[in-house]
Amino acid sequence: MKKQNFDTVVVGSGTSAYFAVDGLLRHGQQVALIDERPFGGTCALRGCQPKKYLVSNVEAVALASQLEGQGLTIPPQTDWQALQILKNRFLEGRPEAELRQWQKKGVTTFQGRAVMSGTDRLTVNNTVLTADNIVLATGAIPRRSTIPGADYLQDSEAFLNLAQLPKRILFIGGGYISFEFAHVAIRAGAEEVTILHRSALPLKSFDQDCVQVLLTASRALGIRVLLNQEPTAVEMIDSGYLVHGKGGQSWEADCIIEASGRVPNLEVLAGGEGKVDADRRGILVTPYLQSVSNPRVYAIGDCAATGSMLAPVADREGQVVVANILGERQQSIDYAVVPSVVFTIPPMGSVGLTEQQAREQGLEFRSRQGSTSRWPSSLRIGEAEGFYKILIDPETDRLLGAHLVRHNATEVINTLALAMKYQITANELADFMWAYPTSTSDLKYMVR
């Protein structure tokens, strides 16, 4: 078995790994990079970027459809095969290009499954790699069901790559993946779209008043959202698949997408030789992203138990881990102000505390909230459902949380997050001379 030594070995090639490797290279380190899948990671190849190709298409369809009979005739329809060609054109050759880029910069690359075989080493492709530091950036993988017939279930990656859009699609799980893809499917021409969620609260990390508005909009499109429903078995039948529910109900579908969450990918720790502690949340780390049990190991991105599986968080963790490995300073990350978005139509954005969280913490706040469906910015695009809720500290006038479900919430939530981060008050947001009329200029009515 061959042996090689490096300053740092990074496992995983997604967005967090990119920033880690790039930063270490700039400081002259000898770095090895390992991935068992094509180089580039989930966000670039199997998540954020390809998903937005589908979402952007149906957003255009939705905007035109909302104005049918109100200035527009014959709204466009999605050509699913042409859309897949467009998306795949973006993805074509990206892993190979990224691999060549790293090799050109002097990174030693390995394609294969890595397993920690000691506290300072990994084994991959019959090669033992030792290093002063090991950065685990292995991401997350879809949670898989163990019910009878689970082999008939597909995951979100399969949905992204469907050659044909099925007529009947059923999604298991009431999280953001199910809702985003359900909106894509119904707008793209699927005849029957169903979401099964095991509890009464879908999208539970978001403000529930916003979620209720999104549920109304989803059902108005024809999406069946069935709550307190849990599948117990799946079987193949002549007309497709039959999903059995706990209450004795059943549903037919041509395609079943399991989207009941993602779990940290911890296969690199198999065997326990690395002495790296982890739990269901991921690898346990200090505020400096260092393993609590093995000081040579750091964990970043979705495999780390830092509580937020979001690409911008992974980016920041990749940057911070470089400073901590190099010993320049002990950097940590403030996770309090991290905006997140559900790319439905209308989209939903959130940052900071929900009303429930603020109450649980015993905080005083005033809430500015209401429907936006009769606002000019909604009327001119035919948007039937819209809502906002802004939580404001009555003493400091600073924002504690912001929650939107309406057109352009994906962009406006970033402005609200910036205001929270840099302590811009509600009055300052209201008094600012925004370009008008724009989605952002509506902020003055939300916070005053």
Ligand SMILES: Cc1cc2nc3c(=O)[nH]c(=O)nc-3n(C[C@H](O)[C@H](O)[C@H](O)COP(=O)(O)OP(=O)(O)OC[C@H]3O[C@@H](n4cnc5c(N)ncnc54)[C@H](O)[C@@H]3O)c2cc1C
Contents of the next structure:
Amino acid sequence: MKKQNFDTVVVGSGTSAYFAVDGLLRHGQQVALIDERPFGGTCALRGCQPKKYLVSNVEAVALASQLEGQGLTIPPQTDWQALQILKNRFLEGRPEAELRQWQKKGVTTFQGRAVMSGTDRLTVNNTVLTADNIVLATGAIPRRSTIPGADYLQDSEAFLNLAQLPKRILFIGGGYISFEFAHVAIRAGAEEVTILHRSALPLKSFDQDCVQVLLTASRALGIRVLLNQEPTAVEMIDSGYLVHGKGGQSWEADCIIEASGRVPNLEVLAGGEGKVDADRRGILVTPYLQSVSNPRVYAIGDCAATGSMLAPVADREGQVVVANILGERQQSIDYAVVPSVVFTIPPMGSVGLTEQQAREQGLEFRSRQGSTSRWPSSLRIGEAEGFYKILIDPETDRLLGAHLVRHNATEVINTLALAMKYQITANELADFMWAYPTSTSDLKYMVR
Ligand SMILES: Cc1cc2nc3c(=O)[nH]c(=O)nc-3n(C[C@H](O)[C@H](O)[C@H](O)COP(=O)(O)OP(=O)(O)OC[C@H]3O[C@@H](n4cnc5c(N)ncnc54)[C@H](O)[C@@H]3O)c2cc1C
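Structure of the form predicted together with the named molecule, please, following the form predicted on its own?
Below, the chain from earlier opens the complete complex, with every other chain and molecule after it.
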């Protein structure tokens, strides 16, 4: 076995690792970076970025379709194969370019699976890497079901890379990935799109009034959203696949995508030699992202039992871990204001407390809410469904939570998050001279 020593070894080359390695290099550290898959991680190669190629295409189709007969005649249609070429052009060569970029900056890179083989070391291929600090940035992987026929199920990555769009697609799980992909599939021309969700509440971390509006919009498009339905087995039949449900029902599909959640990827801890404690939420860390059981080890991004599994959270953890490793000052992260978005059409955005959470916490609040479907900004683009809900602390006039489902919710939620974070009051938002008429200028009517 070869042996090499570094200041810091980082496992995983996703977005959290990017910020960590970049920061450590700026401080002159000798860094090793390992990934078993192509360099770049989930967001860039298998998540946010390729997904947005598909979403942007169907957004254009949707906007034109909404105005069919109202000033537009022939709405465009998705050319799935051409769209795949466009998306793949963005992805091609990225991992190699990233690898070269790190190497040019002096990072020692390894391609292979790393396993902690001691409290201060990792083994990758035939090399043992020792380090003062080890940063685990190993991300998450799709939760896999164990029902009979589970081998027929495909994951989100397979959906992103479908060479042809199947006619009948069934999604298992009512989370954001299923909803986003179902909207892509139906707008791109799939004939039958079904989501099976095992409870009565899909998208459960979002405001349920907004979710109801999204369900109405999804069903109006022809997406079958079936609640309280759990698959028990899948079999291959002549015409595709047959999914059996708990209540005796069954559904046929040409392609089944399992998107019932993501779980931390903890293969790096196999064998337990690293003495790094973890549970089903991920690697257990202090508020400073340091392992609770092995002070040499830090965990960031989706593999850490910290905030939501989202790219901006991973980025921030990557930045903060640098300060904590270098010991300049101990930094922790405030996870209270993290906006999140479901890229459906209309899209849904959320930040802060939901109404239910505010009630559970016994907080006083005034709620400004209502439909936006008759607002000029919705009418002029033919958007049939839209809703907002803003929770405001009556004493301080600050926002406790904000929830939107309508066009541009993806951008407006960021403005609301900024207002929450920097304690801009509802009245200040209402008084501000927003460029007009824009989706953000509609905030005036939402907060007062
Ligand atoms: C379909 C999809 C859509 C998404 N959309 C959004 C979105 O719109 N917005 C958003 O904010 N987030 C989105 N996410 C989530 C986002 O992609 C993740 O939160 C983010 O990528 C996590 O980054 P990370 O650095 O923690 O891990 P990752 O980017 O997952 O990187 C982890 C890397 O570690 C490597 N690795 C793991 N174990 C080992 C090992 N033992 N040895 C060597 N290498 C190893 C893996 O190969 C991987 O490349 C999406 C995710 C998916 C799957």
